[in-house]
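Taking the form predicted alone, here's one chain by itself in structure tokens.
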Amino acid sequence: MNDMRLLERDVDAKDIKIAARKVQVYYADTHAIKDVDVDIEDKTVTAFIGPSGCGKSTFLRCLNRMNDTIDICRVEGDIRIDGEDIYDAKVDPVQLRAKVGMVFQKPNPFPKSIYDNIAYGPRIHGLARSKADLDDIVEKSLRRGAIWDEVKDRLHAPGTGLSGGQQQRLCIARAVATEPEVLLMDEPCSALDPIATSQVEELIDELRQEFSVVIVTHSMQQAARVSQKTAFFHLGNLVEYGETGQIFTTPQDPRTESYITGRIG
């Protein structure tokens, strides 16, 4: 049990949503993630930062088994959500991905109406007993995505007709429609303009009241603005993890300091 000890003694075990131990990821013969140990807290925004190709998105995709879809990818180690081993043979990845929602770098609304974009997940997971239930879920999700007021009069228009920032908020609303417990975001603002980015960042801050949010970002300024915890990845290693303010002001590892000050990356 020793390696399941908490990484940070001041964190109560009940606040830990995701516990990862000795995680390794291989793409064929390439060792992409090396021996990562991390505890991710509930109702917290955790940012993964680091240079391109450092492993942050690869590790993020371990948390909802998206790497299962890549034939040459192999994941080793132990990842638990609420104490449950998500790589256990009994775990259905489709059900896991309802519990661990994901928002991608490029907005990817389905080629369906705004309403059907949101209703799709609740329908396939049997979350609505009636049309009235589904209507409630759609409205609640669009409100959580901070886009209800902009689309409530055109729910049957195509989601692809929205602006880039609206599409990304639609995708966030779609991700929360299945009542997930964790929300993963892989550079969710990289394709957006500054105004849309600001709207999504405000939304992330609201979402942490209900979810554990994990965001990969190439922007250190964004990590500093939206997260409470930050993990710095470099060359497949988790170099340093702690309170965001501490990581950015008094990093413990010289590699973190070099990245923060622009000397590497």
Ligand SMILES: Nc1ncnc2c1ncn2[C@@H]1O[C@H](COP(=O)(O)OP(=O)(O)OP(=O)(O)O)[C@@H](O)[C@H]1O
Given for the second form:
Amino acid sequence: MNDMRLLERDVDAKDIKIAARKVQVYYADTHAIKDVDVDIEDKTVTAFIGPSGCGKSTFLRCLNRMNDTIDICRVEGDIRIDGEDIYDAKVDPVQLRAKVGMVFQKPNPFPKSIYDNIAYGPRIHGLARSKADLDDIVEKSLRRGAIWDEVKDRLHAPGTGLSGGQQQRLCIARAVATEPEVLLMDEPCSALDPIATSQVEELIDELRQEFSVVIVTHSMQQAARVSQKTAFFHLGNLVEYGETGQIFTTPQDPRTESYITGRIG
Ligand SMILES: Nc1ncnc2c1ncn2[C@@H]1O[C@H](COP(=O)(O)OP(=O)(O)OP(=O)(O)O)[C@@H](O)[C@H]1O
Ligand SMILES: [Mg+2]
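The structure above corresponds to the form predicted alone; please give the structure of the form predicted in complex with the ligand next.
Up next: the whole complex, starting with the chain shown before.
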């Protein structure tokens, strides 16, 4: 009986995609992330929750070195993706960001056609051998972004001419076009209406088959709907991390409980 249970657990166990240890982030003298250790699973949606200013975006940006672009920001500690130290001097941040894609709060299509929004990354990373190849990548990415049917007849129209929800799905399609392994999403639905939000949530659930997805959200309903793992941040600390169902029903830390019951935030 015990053996059976062990076996069942092993079937559910996912590989660790990202391992972070003793991560500190400073903005000049502000200590924004304090000693964070976390293992993020492959093929899993992980939600980062917590009150405004607790460090969710800062920690998310550590995972693809987007903080490198902020002059006063300093990151310490160890972050490995598939065992590889992403802060090693050998790592090219541009290549890393193709592997660890990012979707932002506000849809930000390039001022280019729908086609070129998607083709841009594959072109600079040399992923297509021919025009036909590139056409295939564009179609496949737009399908994965759940927006192909809406745009297939106007691929050469500007991406900025789409609705907000369509633009966000275009940005997701753009992020998946470079065949990333991890997708980071910082409040990807906050500018969307409920219908577009549920389309993006369905899409996130599908993307989980192929990628590790990390999503920052202020909506606890959204975290509960889309994620399997949840991390609760408070004042730069990772207070609690575990199965989403457990975090929302039986949080272990009083700070988590206060937040999810609406007493802090
Ligand atoms: N570019 C920056 N320069 C200086 N300080 C920053 C910068 N970005 C964030 N901070 C500070 O770091 C801390 C964490 O901010 P962060 O944006 O990561 O929080 P957050 O949890 O994403 O908040 P929100 O839910 O409001 O988006 C805050 O004290 C913030 O003021
Ligand atoms: Mg944020």
